[in-house]
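Form predicted on its own, single chain, as structure tokens, below.
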Amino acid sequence: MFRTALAGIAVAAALCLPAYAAGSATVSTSTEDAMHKHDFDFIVGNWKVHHHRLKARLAGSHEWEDFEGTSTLHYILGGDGTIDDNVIELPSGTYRAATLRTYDPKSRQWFVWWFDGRTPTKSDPPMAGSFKDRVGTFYGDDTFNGRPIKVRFLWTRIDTPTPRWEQAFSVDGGKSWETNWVMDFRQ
């Protein structure tokens, strides 16, 4: 079952890769490219996750909900990728999701796809970014309730036992951001 799901994710990811990366069969060999293989070392393994999520996004809401979950992450593609399996215990019902990340040595960026088990035939549009000064910053374009938005993921506290991931949306091209989901990881 896991191999079938992983193969499906890999095929979907290959179809979503930008044209310049999809045809690349280059192996990372430079020192800088080799260093990227450790970008996600901080989150490899099994984690308990505390979720803090805005109840209504892009609606001027200040009401948050808290819930638990788990995440298991490991490297794939010889370190040029990661995959994680997530259990998200929403108050309205538990679901599973997966994150696939691949590294492109040409752009020196990671690409991130989110797969939601409630809609298994599609992925969210890819995010692109990298780590600098121990912070991972990733951006992408998406739609929310039918309107175009920018999305930002931040990885912070990656050198602590409690890494943090944050998601924010922007409706003004990135001039302002609404943080709407925070995940605190602990082992």
Given for the second form:
Amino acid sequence: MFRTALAGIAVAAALCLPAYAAGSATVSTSTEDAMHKHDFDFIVGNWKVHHHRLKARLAGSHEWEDFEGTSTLHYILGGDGTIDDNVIELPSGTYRAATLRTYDPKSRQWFVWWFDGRTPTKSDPPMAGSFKDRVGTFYGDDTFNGRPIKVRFLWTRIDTPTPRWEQAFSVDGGKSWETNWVMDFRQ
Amino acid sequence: MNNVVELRQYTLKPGMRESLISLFDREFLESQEACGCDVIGQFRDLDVADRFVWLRGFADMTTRGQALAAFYDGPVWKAHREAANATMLDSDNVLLLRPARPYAGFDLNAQRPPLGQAAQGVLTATICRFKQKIEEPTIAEVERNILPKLEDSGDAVLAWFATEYASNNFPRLPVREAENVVVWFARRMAAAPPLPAEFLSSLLEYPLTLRLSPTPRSKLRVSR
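With the form predicted on its own in hand, show me what the form predicted together with its partner chain looks like.
Next comes the full complex, this chain leading.
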């Protein structure tokens, strides 16, 4: 029902805007344009999270630590955004953090802002990316201990009951990556 | 990139800090940079009323020697040195530093704000004075065990440094000799994390953290 109705709207739009590509192409594009509203269906709701985290990043370390947490996600902006609220039980003390994601129809990308509850006036530089073949890939630029880095988030296993998020840093412009944080979600 | 950085902590005569800041922001930024110095940032110490702190960087020690000679023998310093020196009690508290890792220094592309801008944000400088000479094991220890603790507490480390052991090639301006320090600069948002006892026992004293408020024209600043 939902997609049929949308396709109808797209046809109407195509008729009004003949300057754009031919009707059928426009219909398919516009249907695609709404698909992102389902990108985060797999992670909506309340989750328990197992964190597996590299103790020291970009330091040649292979020592990991494990801890627990929770995460709750819901859509905002009529499906063009999500917000999640996280409790992260770090060994040194629990903190909270939230992710805001917004969809940009022009670039067809999600933008991802991470807010640390202890630093409420700051956000890390946003990440940008999308889902393809059931994998979400997001990239951004940041600095780590003064060093420019590229950051990559991956969402995998999204069609299983235990989706996984992971974070990696690169110091060589994305040629090689060090994964430093894995979150396994379960309900 | 600055491979040599001076952390300069000046004790001023009571009530003279604002005079020095206004002179410094007006006269000593572009003029030093024209000589090959990079004035990375200049700050009020929020905890010591008469303390002015600034950071000066150089490409390397050779550049430092040449740049300081060019500036301190040049016309701008000559014109304003009496006014500057009249604000100061002590300008010898200087640590000579190098980036702890090749990419750990300040690399500021920021445009220097014009006069009349409001000061922005607060950053911290934490000075750890070690009993022993700083070599690779100490750097690795800080990188693996201390910086992650700062990050977990909500700090963002902006840059970190260790003692530069090259001898002072501009002896007219003293530096603190026989120091073994690691210094990190951070945007602090939360309380300082407790540091491991083993780490603290390798230090001469508990780490000193300066809370620094950038002056209006400081290139190094943090957004609120």
